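Taking the form predicted alone, here's one chain by itself in structure tokens.
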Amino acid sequence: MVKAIYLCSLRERVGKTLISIGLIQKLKKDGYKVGYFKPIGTPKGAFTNKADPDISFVMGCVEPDDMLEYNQISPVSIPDCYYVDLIDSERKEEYQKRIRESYIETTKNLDYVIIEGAQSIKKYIRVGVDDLSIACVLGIDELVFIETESSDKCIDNLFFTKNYFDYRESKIKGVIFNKIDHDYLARIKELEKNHINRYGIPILGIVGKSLELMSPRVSEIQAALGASLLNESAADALENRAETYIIGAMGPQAALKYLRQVKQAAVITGGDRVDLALTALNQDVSVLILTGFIKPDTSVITAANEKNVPILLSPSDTYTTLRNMERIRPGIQQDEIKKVLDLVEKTIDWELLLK
């Protein structure tokens, strides 16, 4: 019988696609025939695209044992657009059959199958397809829970989750810190011994921020922002990743004092800032971004070209570029799917979590 983990969380964003990437991979080098399923995918668009990019995207990193149509790996598509108004209640019998049926045809013949959860378990509970229904629908009676909260608010977190499913009757089988920050980590030992097992829920896995894997390249930052290159000269260097972002509206020795302290940063200013460009450039700068679809000088472009820095011209003002890479969602190419696996295989309690 195929035995599950169902991955769930109280907010959205705390990684639950990496983290199923890198326990599919290390099933599999362990020897384990494993699948991947999402109940109810999330497309961009309510009526164009109906495909879930994180479905595409894990299937594009690892090969499950059986590839699969997308719709019995997704059987259920609602977006995020007005889905309010695109759900209700009524349908809810006609969802939950579709995805039990669908979940069986594909653990067909599968020692482990990944579950990804909606990205929360708030979501969809007015209609009935929330997590928590969709495992009781699937004999699935414990989920794992991902927290991402570096704080002590973790805690809270844990508190209202663990008395929620309670309330359901449902069971977390333990919870997996990921994306904490690193000076976080020893404050979760401290937080396990009188809190966290006050609670009964077993830590399955710490996993540090990894900022190589979780920012974005250049090439990504380009498309999101739907930016030229004015200088192709430093084309290859759209492949590098830029780790944080600096909005350039100040002075130039007042932004020398932030550029000092980051690394492979993204600046974002006007292309007449020169002053400003040029003392970026002269610091570990991964991309020059000059928003308004202003050129700059040729002294801009010449300095970015002896230092392989591409810039790239962002047709929306500063606050709207900022706010398009915010929603930038960094992937993870072919040659990183190693460093996923290593991740995870090193911080999960593999013991526990297949126990």
Second form
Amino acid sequence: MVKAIYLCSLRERVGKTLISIGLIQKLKKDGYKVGYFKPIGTPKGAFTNKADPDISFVMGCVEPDDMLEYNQISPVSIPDCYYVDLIDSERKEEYQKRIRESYIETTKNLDYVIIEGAQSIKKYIRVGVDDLSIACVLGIDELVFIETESSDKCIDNLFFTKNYFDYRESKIKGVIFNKIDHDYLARIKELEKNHINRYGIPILGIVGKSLELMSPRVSEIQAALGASLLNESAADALENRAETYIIGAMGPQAALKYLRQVKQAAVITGGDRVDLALTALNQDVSVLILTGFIKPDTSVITAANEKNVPILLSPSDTYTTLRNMERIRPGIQQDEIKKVLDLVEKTIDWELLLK
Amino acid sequence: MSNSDISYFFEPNSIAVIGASSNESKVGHTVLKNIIDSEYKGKIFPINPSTEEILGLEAYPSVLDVDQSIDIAIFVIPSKYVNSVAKECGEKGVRGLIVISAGFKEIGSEGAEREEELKEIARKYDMRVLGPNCLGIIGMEFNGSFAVETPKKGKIAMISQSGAFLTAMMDYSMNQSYGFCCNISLGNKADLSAVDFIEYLADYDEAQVILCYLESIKDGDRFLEVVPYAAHKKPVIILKAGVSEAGARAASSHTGALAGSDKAYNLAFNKCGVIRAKTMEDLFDYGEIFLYQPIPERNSFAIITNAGGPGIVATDAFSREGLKFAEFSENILHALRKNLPREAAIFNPIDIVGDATPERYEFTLKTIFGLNNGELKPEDDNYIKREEITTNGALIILSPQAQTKPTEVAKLIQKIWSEDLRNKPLICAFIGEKSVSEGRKYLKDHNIPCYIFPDRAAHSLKTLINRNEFLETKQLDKLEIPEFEVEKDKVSKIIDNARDDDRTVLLATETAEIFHCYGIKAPQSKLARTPREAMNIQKEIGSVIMKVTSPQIVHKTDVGGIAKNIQTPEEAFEAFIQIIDSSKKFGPQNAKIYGVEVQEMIDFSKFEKITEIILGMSRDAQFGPMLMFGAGGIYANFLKDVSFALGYKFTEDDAKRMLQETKIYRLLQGVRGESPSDIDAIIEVLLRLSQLVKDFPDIVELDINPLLSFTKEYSAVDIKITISRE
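Alt. form predicted in complex with the partner chain, vs. the form predicted alone above:
Below: every chain and molecule of the assembly, starting with the one above.
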């Protein structure tokens, strides 16, 4: 019989998709037949586009053993906005039936299935298709809780969740701490002994924040800024990540101090700052973003081509450019799933998780 | 490109002109004509597939059709054809290429690719390349350029990164007394750079002085290796353009080169004995003075003037330049007193007053150099003996008065100098124009520099003295560089670990360990990752200072990442939380915080005197480590009381000089009855630091601020080390 790992959380953007991808890869690597199931998908559109991009992405990344239909992996689709109008509490039974049938069909030949829960355990509780209700319908009595708080508030979250699960007569299989700040990793270990163990919640893994996976691609920056690429020859480098943003407003020697301390930086400066652009291009730079729509000197383009660094010409001023960059929510890309596996593989306590 | 002998660029046996033309408007015509007109003795092969004869010489369709060997080929064809012909030259066995053609790196990507290909071809066939995008070369034996005129022959070797600069300077020199043994236009420096030519010219007998106009130096390591040798043989004078921010920008766009930091250039030039010209005028002033005037043995000069005002101006200029006045002996003063008018000032500077005749100038000049004992015999009183002469050179000022005869004065000065004073520098300032220009020209034409104003004259004298000081220093390869016993392997491991962790800024605990390995004293330090760990470490160490540990947080004070004077475990607990909270709030985005460093706090009450010092190193892209010493603490960046030295061949003398150049040095020596600080210990730290950064080119930035200096010993309190990515 299939063993289910049901991932749930108190709030959204905790990295359930990333953990799912990591778990699936690792289990496949260990020789298991693994599947992915998302009971309720969150598509962009209400009627026209019913595909949840996360689901398509997971399926594309991990190449499941049996290629199943989208509707089977994610039998119910409810968009994220104004969804109260789109989900009918009278249809609870129908939803549950659809989910149960798809689940049975999906998992019939599998050793493991990774179930990605809703954005939060509160979601759809009004209709009776929240995570705990679905787990009950599917006969799963333990869920894996994902927590991302890098402060002692995580203990309150855990305690609250534990009490809520008790009230709902459900169980937490364990907690995976994800996207944890580096400075808080040691603290969780300290809390484990004195607090977390007291609630009887095992820690299944502590996954640190991965700057690499959280940084946007140059192509994502280009799209967010509406910027044009000045040097087509560096088009392949649009897939570079930009880990840090640096505004070059100082002189080249002063800027060098900062440039040397960062890697894969997006350097934002005026198109007329030839000195700074050339200094930056001698360092580890992912992209040069020139603001004010000022085209640079030939020497800058030549140097950028030599180093294969894209130059983006931003139509906005420096402040607006930076503000738009900060709004980017980068996603995992196809070529990064190996990194996800590395990250998850060494931080999850597999024995505990699969017990 | 391995072939380091480039003599064939100066004395070629045969030259091919690729793109030679009969059409007078073409560069290919000018170049060929210049070679012929310069009475070149070797063989000339015009290469042009569409004609059989150019300027009376047989033309060949290709270099491969020439049945004799070719030493150098000069390219004056469109850039798109250069590489295919360069290949043919390689097959033919041509040794050097002078690529005058433009259309390479300076035009953008397409040109840059072409230039790379050219370099590759040259490498393959072991050919050396001058240019592309250059004016060519004008040597003693031939003019292989498209310059309008061939300059006068002489003893100056001129190297220029700008062709236009070169032509302007050659034109200027036409009315001067000096000439050139070679004029080299570097262009894009695809292969041969100024350093290659300086290396060659060091042993080239025709060159007495090397002048360079440069916008950037790319091969800094070779520069440091080669140029000191050349500078010990003959003066190397460089005008390095692109000093200011705006200048650097212009230089960058000029040849696609990145201008290095000016401070590093200054340090490198000083280290190598290069005389740095600040202006184009300086470049030729220096060239002229080194060409004609001897180097004085000591800094001890006289001023002779016929006017009080200009004499004072000259005195001020002497003081500004650090030039010293010679003290005259009793006998000299006696002679001057006896023979000069009563109103004359006989002490240095000597004012021979407005009605000075040529004879009075002659008398004074001869007297101060002991050439004028008249009727006196050596055994007589007042006879001026050789050993009394302390004057090592003179500045002679002439202001046109009613009785002044400038040209006659000039002739007398020149006569005395050429007959008896050739081993002493004489420099003149003939102030004015109409009545003095003839005299000035006479002096200049006869190898005595003569300026309009005394300031420039004083500056030139100072340059001669600097040269003397440099010649008295040991050659760099003969310096004794101290070597301390250190634990290199441990440091390698720390750096490797940081790289594995994908960090370029080392953690405080790592820097403390590195310093320990290199014998530099730093306080005890441990990393706390939680408030509880901070409590435990505080209990173990006692009074502590706590600092956020994050590679991305450079200025800890600015983000509230420091807590001082932590005395109890409870304070350590609170400080940990406050530091992390504040650092996250005010630190840079995505800063990775490893915890808080808990460091032993110095008990200030134990020390009689504590001085905050800053020491540091920044690795320059061209010249390697630049060491820094100065006044430290939180105001270091505002006080800017710092001095720098190049880490290359860093000696104890360099360290001492660095200290002496700052104001804080006076405090270290002790003021108002204070005890002196342990200056020897600071010097040793500098030497150990220089060894560390030499052993590990991975270290690109290093800062100790502050290093607390006590009357005995010191403590490096806050250390930052940044390593390169690879």
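Only a predicted model underlies this, so the values are computations on that prediction, with no experimental measurement involved. Residue numbers count along the first chain shown, from 1. Take the two forms, superpose them, and find the largest set of C-alpha atoms that agree within 1.5 Å; that set is the rigid core.
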query	finding
Core-aligned C-alpha movement of R323 between the two forms reaching 2 Å	yes
Shift of E306 between the two forms at or above 2 Å (CA, core fit)	yes
Shift of D236 between the two forms at or above 2 Å (CA, core fit)	yes
